[in-house]
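Just one chain follows, in the form predicted on its own, and it is written as structure tokens.
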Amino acid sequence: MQIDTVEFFYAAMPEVTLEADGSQDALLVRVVSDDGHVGWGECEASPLTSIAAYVTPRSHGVCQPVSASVVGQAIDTPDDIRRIASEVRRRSMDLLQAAHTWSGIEIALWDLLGRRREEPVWRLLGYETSHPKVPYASMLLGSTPQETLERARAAREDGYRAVKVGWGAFGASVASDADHVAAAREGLGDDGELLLDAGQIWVDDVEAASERLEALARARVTWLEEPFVADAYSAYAALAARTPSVALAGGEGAHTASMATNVIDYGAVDYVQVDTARIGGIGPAADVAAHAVMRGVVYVNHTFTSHLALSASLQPYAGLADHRLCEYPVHPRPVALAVTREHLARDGNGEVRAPDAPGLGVDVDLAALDPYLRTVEILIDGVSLFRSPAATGNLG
């Protein structure tokens, strides 16, 4: 089986703001074998950037389009799927969108191949058994302390025994950030688990993150996420040696599994969090899930968009009964929720699981996008490198 097409949707909602939310847009990958099988992905990234890195013409040598080292590919085994990233990593090298681009398409040759064998892509993986997951309520933060309470006490009240606020108005002072955990503890309640996403916001600043512990500690916080940037390892490091009590979480910003384990071996982090859309795909983060388990880790997925990329982050650690939390997104635009027929919902215990079903195990509804989709071609000297795909058919 080869490779014969790879084609990529670009949808996205009417107004895209400015709020840290991802699920605005949405970039789709349908990869179709030279035998007529399909399956999908979805990158986390530009769409009409990752689109330019798949069709732009080559610099030189190891500058060139992802499309070089992908189309007419075997495809017949994970171990294929391994080869070609290798081929994108060393041809791309120099094209830093590759990554993102890349992981959209390999994500769909995992489905592609499950599909195929009719297996999910955990068994693929190695996997006996995909175990259930605790759902976190992943939203962000309120405009004020108030609102926050609001949106965590919502949260509870729909069955959520977890929530993670963040990004918003977090970093405006210390007073105020204090004043939006308590509301977050006040609004989940005492037994449930918090979770707080500080969105990067204080870069490599080791001095303005531990003037929020005293609070963070104070309201029984779990993990502090990604206070600084992704590869400010030593930053990530000696912030871990001043909190005890509050654990560091991060990785979401890898695009390569080494950053991602970087983070584990040199920041000190207590958990990882891995987005199969950005690192390369869900080999990678299954490589990273690996290396958690090795350095006693709690790996997690991330994810903000929709229930394609949710299934596609869970199958790298599915197969991990000690790994638990789940990164949930509670309010997707709609653009998020139309990319697929099903979703992943909770069961009678409040939890999820990767689907017990071939690939990703769930459906794209091309019908149900075609509202969001977007118009896109590429020109260059008035030829066409890239043109969107008619809006036809969903699997097969």
Given for the second form:
Number of protein chains: 2
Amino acid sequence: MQIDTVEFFYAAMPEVTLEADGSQDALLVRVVSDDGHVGWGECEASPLTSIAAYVTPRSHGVCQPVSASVVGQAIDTPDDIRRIASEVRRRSMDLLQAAHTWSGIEIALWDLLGRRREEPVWRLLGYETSHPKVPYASMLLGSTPQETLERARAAREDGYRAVKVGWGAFGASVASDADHVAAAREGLGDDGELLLDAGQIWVDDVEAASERLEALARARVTWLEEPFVADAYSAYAALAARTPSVALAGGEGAHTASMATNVIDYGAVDYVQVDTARIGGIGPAADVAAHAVMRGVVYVNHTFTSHLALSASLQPYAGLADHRLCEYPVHPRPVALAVTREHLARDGNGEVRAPDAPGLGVDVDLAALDPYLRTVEILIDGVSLFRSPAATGNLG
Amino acid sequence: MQIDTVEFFYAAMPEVTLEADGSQDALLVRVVSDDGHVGWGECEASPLTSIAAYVTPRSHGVCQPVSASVVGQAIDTPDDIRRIASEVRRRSMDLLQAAHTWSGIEIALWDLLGRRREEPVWRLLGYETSHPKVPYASMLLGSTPQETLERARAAREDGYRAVKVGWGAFGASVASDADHVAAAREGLGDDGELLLDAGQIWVDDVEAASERLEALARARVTWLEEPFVADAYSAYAALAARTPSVALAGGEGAHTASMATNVIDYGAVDYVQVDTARIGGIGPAADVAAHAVMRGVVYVNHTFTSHLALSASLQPYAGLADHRLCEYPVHPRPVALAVTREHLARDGNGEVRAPDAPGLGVDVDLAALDPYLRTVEILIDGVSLFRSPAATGNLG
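Just the form predicted on its own so far, so send over the form predicted in complex with another copy of the chain.
Every component of the complex follows; first up is the chain already shown.
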């Protein structure tokens, strides 16, 4: 079969705030094959910019729009997805946003292939089992330590055994950071797993990050995530050498597989976090998972949006029993929940897993999304290059 | 003074071909301050996608449009440019295309500041002299070795002492590559400097690249450029260890300063090539130049478009006398030549240098560009987010 159409749906909350909460909008991709099979994906990316990267006029031979490598391509096996990915890499080499746009399409192609074969994506990747993961409740730091404590306690009472806090006020001062971290530990209780996300706040300042290590060790923090910008590998490695007890985590900003494996090989992280919807999709994410296994590093998904993106983020390491943690969006905005009919709920053990169902195992609910859909139109010299499809009368 | 307006002008040839020739379109940026000073910059990037990254609605606190960090900002000193750059990095952390959009704005801010102070940008960077550079004629490989020979010979007859060939047929086979390289050497003559650009053709395949080393050494090639994708550092380092005579070059794909310094520190290149109009502008490019000096690596500009972009690409290493080579677009398309009134012509020694004139030292000629300008319009829910400004009635 061939790729017949690729459509983009941009959904957003009526008001998008300045919180570091990625669930406030979504860019969904629907791919339809010439024999009528449908797959859905999601880009964890700026919707308008990612659409532009799909439809933009070409600038030259290696700055072509993503569309140039997609429509009309044969799509019968996972190898076809990898072949198209390498064409996108080549033809859109100088189009920076291409990786984010392609990620959503790539995910949709896996979904489409899985549905057609009636197999879950993780089985197409060669895994025999979808192992349960311990979801960590990912939340923003409170505005005061007391609020942080209450948030962590609420997550614990809600059954989460692991909690991640960060962003917001984090980084304000050594003392304030220590208070927040201690409060999070108190709220979570002694036996919970506590993770900390610094949100790149120290850029590449190893000293500033080092000053926090003692408080993190005291609160028995499992990992310190993204102390620095994504590619400051030497800063990561220098901090890793100074911290015997707190592990480092990073990688969510990677938009190529190499960027994530470089965080392992040069940045010396112990946990590599991959956002399937940014790195180029499920294929490169699975490559990073294989590299992590080889290097004795733990793979973790990064996701903060819909359960479509969550399912896609679980596939690349679904079969890795020893890679136990999973990021789980605890309080997504209504638009993110409206994306899918099914949700990946926690089971009786409080665990989640990639669904044992064809494709990604979730169905997109365009009718529920309709109130959130935004209409994008792009014209050049008065000619329409893109206009958002209507939600009604759809196939999927 | 403050940044008052930021405007984007998209110019393109009537027909854009699939050649790897980046001079077929241009995205120009005009920044005007509240006291009427003007600066011009250029993004080496997909025009529509880069405009979208400027105007897109925000997705969340660290996926804001580039515009959120620019208009209304104070701009009195180079430190202001760096401050705004760090705000862009923070607020647009998850907007991949932001680096390319910001690059053109950053360049325009340096131009504006230089014009206001009546100083060339290289002097604002702390350099006392703008040293002459040896331009290398950058050209695509011929379709046959004979054509490659003739192109190299023509460049030599035109006075170029250095020639770079690549792309096109390069990579087809070991034998064909050897023929092209030998032909280029023959056309250039014994004493010319020959450079080879592989255009990432081997992705990360060290063996495939290694098979070409003997022919390159025989033709006394100074550098082999981009054998692999931009961030395949371990492949670069592995190839570097195998090639005692042919140096490696890379870095043009860097969209952060760290990406370029990582190519030096982990990829073991001997030449780092920086595209000012992609890496975030002149500031981060100058940081990479300083790092190159510290590591004993040679800095070279990457540019293939207008003389505005050429001037911007020369500023970061204008004062480094020992870093002698410079990429020089030999046969740019008419649209690229139309961008500026002045052109950086070779002097009596066949050398070029960053102009000793305020700002970037070239003036944008909107009237000449007018036939090439394209009108972009972007609407969301029927509301216009962007419409290209008219070329007439302009300030600059």
